[in-house]
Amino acid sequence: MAHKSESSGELAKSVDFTGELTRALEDEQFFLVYQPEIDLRSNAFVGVEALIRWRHPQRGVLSPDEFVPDLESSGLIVAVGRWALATACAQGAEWHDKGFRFTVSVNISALQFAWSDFVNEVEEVLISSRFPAGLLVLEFAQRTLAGDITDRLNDLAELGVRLSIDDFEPGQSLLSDIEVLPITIVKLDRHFVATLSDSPAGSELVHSLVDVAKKSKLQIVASGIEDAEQRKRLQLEEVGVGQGFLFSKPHEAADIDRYLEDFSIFSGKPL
């Protein structure tokens, strides 16, 4: 009785939470913070990533490892995922139209991907916010791609977005399932890149990684990246882009506007 009752208390706070996330979505509770991605090589500001945060009225701000893993159980990822890009897109415009040409890149969940009218919607919101199409970077998980999805990675590559698989991991993936996709950029994860310090078999992998990424034509993306150490072993086997607190944490909008402002985008200072 008492494993039953239990049960149900888990049950009713499940449930309980995602209202939770459906008031959140309708009230705007959900917000985007954006962390720049630097050339590594000439210190230059050429994109930022789109994070979602949650501004609970209660907790205060939470991190997506609180309440993404919900969102996907209940489905609601998908909404609040369509209502990311379009928030992420309509900033983007609105940089560009100050003058700022850097990408800004957007993670998709697997639920978000498989919805039948995806495509369709990635066009539209390119359309409604005026941003460029190859400006625009689709990040996904690697499970994401599993199964038989080239076609719909084709319908998004001839929109022209560029096409991102997050947290790659040298050593338990091959570039070889990635070179029949239409993808162009692949982001280091940033377990891997905390190893490069200390792990020689760590940069011998990343050396590999970047020959194979030469020859595809795939753009190396470092994530996480903590400090100088790291960075110049990057540099170092010619990882050309990062991001991490090294250089910036990640800000709202209006914070990278007044370091937009501040900077010349080609100024070689980091954030």
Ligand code: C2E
Second form
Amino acid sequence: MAHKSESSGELAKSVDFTGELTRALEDEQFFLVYQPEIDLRSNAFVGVEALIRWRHPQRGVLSPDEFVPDLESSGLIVAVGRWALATACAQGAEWHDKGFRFTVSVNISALQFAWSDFVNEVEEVLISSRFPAGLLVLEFAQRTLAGDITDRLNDLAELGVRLSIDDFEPGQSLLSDIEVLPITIVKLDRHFVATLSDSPAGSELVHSLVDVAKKSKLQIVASGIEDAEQRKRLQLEEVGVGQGFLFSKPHEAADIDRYLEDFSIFSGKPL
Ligand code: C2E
Ligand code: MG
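Now show me the form predicted in complex with the named molecule, since the one above was the form predicted alone.
After this comes the whole thing, all chains and molecules, with the earlier chain placed first.
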């Protein structure tokens, strides 16, 4: 009995929370922050990753871990993800209009990708925002890329957008498929980067991950770089691009503008 009332309590809470999330979208409480991606060799500013936040009226700013799982279980992620993609592309177009040339990466949830109209939506957003397709990177979790998705990924790649695996972890069955999929970028998860500080075993693990990616001719972006030692080791592994608190935390677009002004070398210098 106790279990029953607990679960109905949970249900009531989740229905309530879903209502709050629906209102949050309507009331424009979601916003995006952007985290710089840096070329590890030249220090060039080569991109940003868009990350969602929720300015909750009572609880303050919430991180994705606190609400994205609920967006996914309620299906609201399809609408919120559409908003995030459109917002990131509009912002990317604004930077592009100012003469900056760097990529904007957007996280795509499994449900959003499964949505039948996803490829058309991406195409429409590119047209309406006028953001160049070649500067848009779509990041997918590895588990999203299961089943019969080759045609849809090819359709996306044909739009000119670049496709990335967010939490690259070889050894899973996907690896053999990567070469036949139009994936060009893999992100090295920050948990692997963190192991670089821990032990020689961590370095070996990262070495083998990088090796696999290189053999498949994939560009590697290391995330969660927090200190100079991690950066140095990644450079020794010839990892091209890095992202992490060592360079910058995620910031709102206006702060990224200021960061760009201050940044001594960046690829996106106004032309
Ligand atoms: P992710 O795609 O792996 O994003 C990287 C996460 O690592 C971000 O957390 C970022 O703030 C954090 N991070 C970056 N550098 C460092 C560092 O040096 N140290 C540490 N400790 N953390 C670092 P965040 O913003 O909380 O996002 C968490 C996850 O939420 C993202 O992981 C992504 O899977 C998801 N997410 C964020 N925005 C969206 C979105 O618009 N749509 C969807 N579907 N998922 C999103
Ligand atoms: Mg990501």
